[in-house]
Structure formats: C-alpha cells, structure tokens
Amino acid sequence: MVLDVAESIRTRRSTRSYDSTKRLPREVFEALEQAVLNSPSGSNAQESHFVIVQEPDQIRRVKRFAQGVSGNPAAVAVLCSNRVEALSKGGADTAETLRFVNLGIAAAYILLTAQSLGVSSCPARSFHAKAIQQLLGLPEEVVPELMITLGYADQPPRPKTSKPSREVLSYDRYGKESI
C-alpha cells in the first residue's frame, strides 16, 4: 500500500498502541531516510540530526526515559537539533527559531512518509532530554527535541475531530471566510 500525500494527510492519526509482533521492513527505513534527506531547512543550514532506534533493547531503554512514548513501537525516530551548527551555518535566527521550524518540517515529512506506507506513528515531546542524549551517545551540542514512534497499529485509530474551518482558516485577513 502506498498512499499519495493528500490521502496520507487525510488519514493520519496518532497511534499509541502497536502490534509488537510486526517489525518494519527495510523499505520503510529507506523511505524515512529519503524523507529526512529531502526535508528543507532554513538557510540550508541542515543542522538537524536524526537517530532512528530500531533495536528492541535500545527502544526499551529509550522508553524508560520517555514517558510520552507508549505502546510497543517497532522504531522510534529521535529528532535532534544542533544549536552550535545552526548558529554557524544560519546565524542567530536559525539558532533561536529556524532550527525548530526545520525539525517541524522534518517531522511532517516523517509522519506522512510513514502514513503513506501504512505505518502508524505518534510524535512525543515528553522525555528526559539529557538521559536520551546520553543513552544515544549524542554529542553535547546535539539535543533531542522530539520523538516519533513508528509501527503497525494493533487497533484502528479514533475518528478525527476538527474545529470548523472558519475557526482556524482565514483568507486575506483574519476572519474572512471565503476565497
């Protein structure tokens, strides 16, 4: 199964319960690698770093320091920023703000790539950054900012509830509802 981008956006939901018997095939990791490598970055700084944890014992160790990671994912993508490299390559704006925008874009690429391949996911921000940094052997300047669990859901996702479009979308100026 391969979904196009629009269908992936429409169908993606966060999953916190995975089928622990199903591993991710190599093609999924290759697709995630391409998603990361093709993710844009402000000023082309490319200061982000990504660690994809797939070894079951390492996932268990990560989960000990990540209360936001639930279920039994087949992999955990750890999205990291490097403020030092961001400052040297992109300047103060990249170091203070764009590095987080860059990670957000990369996260969207990872989430949608996974969804397009039938792999469920869930972003998580609740973890002990210093412990994860040490566990993954990250250099001092490379800091984990976000995790994304990946795997095959063991139950269908809950239906999505969204605000009415007029509450979240305007055209030309705030509050104008139509094109």
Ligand SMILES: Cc1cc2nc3c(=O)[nH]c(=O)nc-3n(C[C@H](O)[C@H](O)[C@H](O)COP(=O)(O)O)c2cc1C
The other form holds:
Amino acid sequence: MVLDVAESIRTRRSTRSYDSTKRLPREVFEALEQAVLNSPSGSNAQESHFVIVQEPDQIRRVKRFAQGVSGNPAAVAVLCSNRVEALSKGGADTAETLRFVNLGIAAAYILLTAQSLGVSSCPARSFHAKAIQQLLGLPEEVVPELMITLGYADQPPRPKTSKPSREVLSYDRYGKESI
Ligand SMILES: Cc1cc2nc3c(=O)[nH]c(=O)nc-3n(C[C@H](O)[C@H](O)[C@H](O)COP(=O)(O)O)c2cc1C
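In place of the form predicted alone, the structure of the form predicted in complex with the named molecule is requested.
What follows is the whole complex; the chain from before opens it.
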C-alpha cells in the first residue's frame, strides 16, 4: 500500500529502532532516487549529492562516527552540500544559504517518499563530518550535512508533541489567527 502525501505527512515520526533483519526492496531505492532527482533547487543548481549507504558493513562503519544515529537501519542516506558547485551554478546566495534550503527540501522529499512506502526514518545531524567524508570517499567540497536513517520500525515511535498552531502559523500578518 502506498500512502498519499497528506497521510505520509500526518503519520511520519522519527524512528530510532529498526528490525535489523529486514532489508529495503529495490522499489524503495528507486523511489528515493526519483525523490532526489525531482527535488527542486534554487536556479535548478542541483549541487547537492546523496550517498545512500545500504551495505551492512558500511552502515556499521558509518554508525561508528554518527552518535545521532540510533538503532540498526537498513540504509542511511547521507545528504551532502557542495559549496563550490553551488557558487558556480547558482551564485552567492546559493553558496551561502540556498544550498541548505535545497538540502532541507530534498530531506523532506526523502522522508515522505519513505513514509509513503511504509519505510520509517529519522534525520540525524550528530555525526563526525570529516570522518564520514573520508569513509564515503567524498571530494573535499562535498560535505555531509545530514543523515536520514531508513528501515522498518520494530516498535511504535514516540507520540508527537506539536505547538499550538497559533504559535507557528499566522494568516496575512504575524499573530492573526483565523483565515
Ligand atoms: C535537522 C535535524 C537534525 C536532527 N538530528 C537528530 C539526531 O542527530 N539524532 C536524532 O535522534 N534525531 C535527530 N532529529 C530528529 C528530531 O529529534 C525529530 O525530528 C523531532 O524530535 C520531532 O519528532 P518527529 O520527527 O517524530 O516529528 C533531527 C531532526 C532534524 C530535522
């Protein structure tokens, strides 16, 4: 069963405990590839790079340098920025800021694509970037910024605590609550 976008948004939660015996089928990797390729970027610069680690020994090595990664995921997507390509393809604003906006959008695409296919996930920013860069053989200008663990949850995630909508959302001007 494939969930639509609204249902994927509603049901996604960060998952930190995975069934380590379950691998991801090929269709999931293909869908993640489509998510990345179709993600928008400022000036269509497409400067980000994504390494999807799915080989079990390589996942073990990644985990050694990633204290923010919990559980035994079936794959870890490593989202990388590229300041040099951002500057040449998109200019100064892309190099300074939009490359992170671009990565954030791609991250959302990956999280929701996974959720739509019944695959759980968790973003993780706590890792040793230099060590991961070396381990993955990334060029110097390709810097890992965020990981997303992926796999089949083996227990229910923590319930979500969301702020009241008036604290995060206004209509027409700051603080105006209703439509
Ligand atoms: C940029 C970013 C970095 C994060 N880094 C970590 C991390 O290193 N380790 C971790 O367990 N969770 C991490 N998270 C997950 C957040 O803790 C989680 O998204 C938040 O508590 C809200 O829960 P939810 O994802 O279930 O809605 C990160 C999330 C984001 C967006």
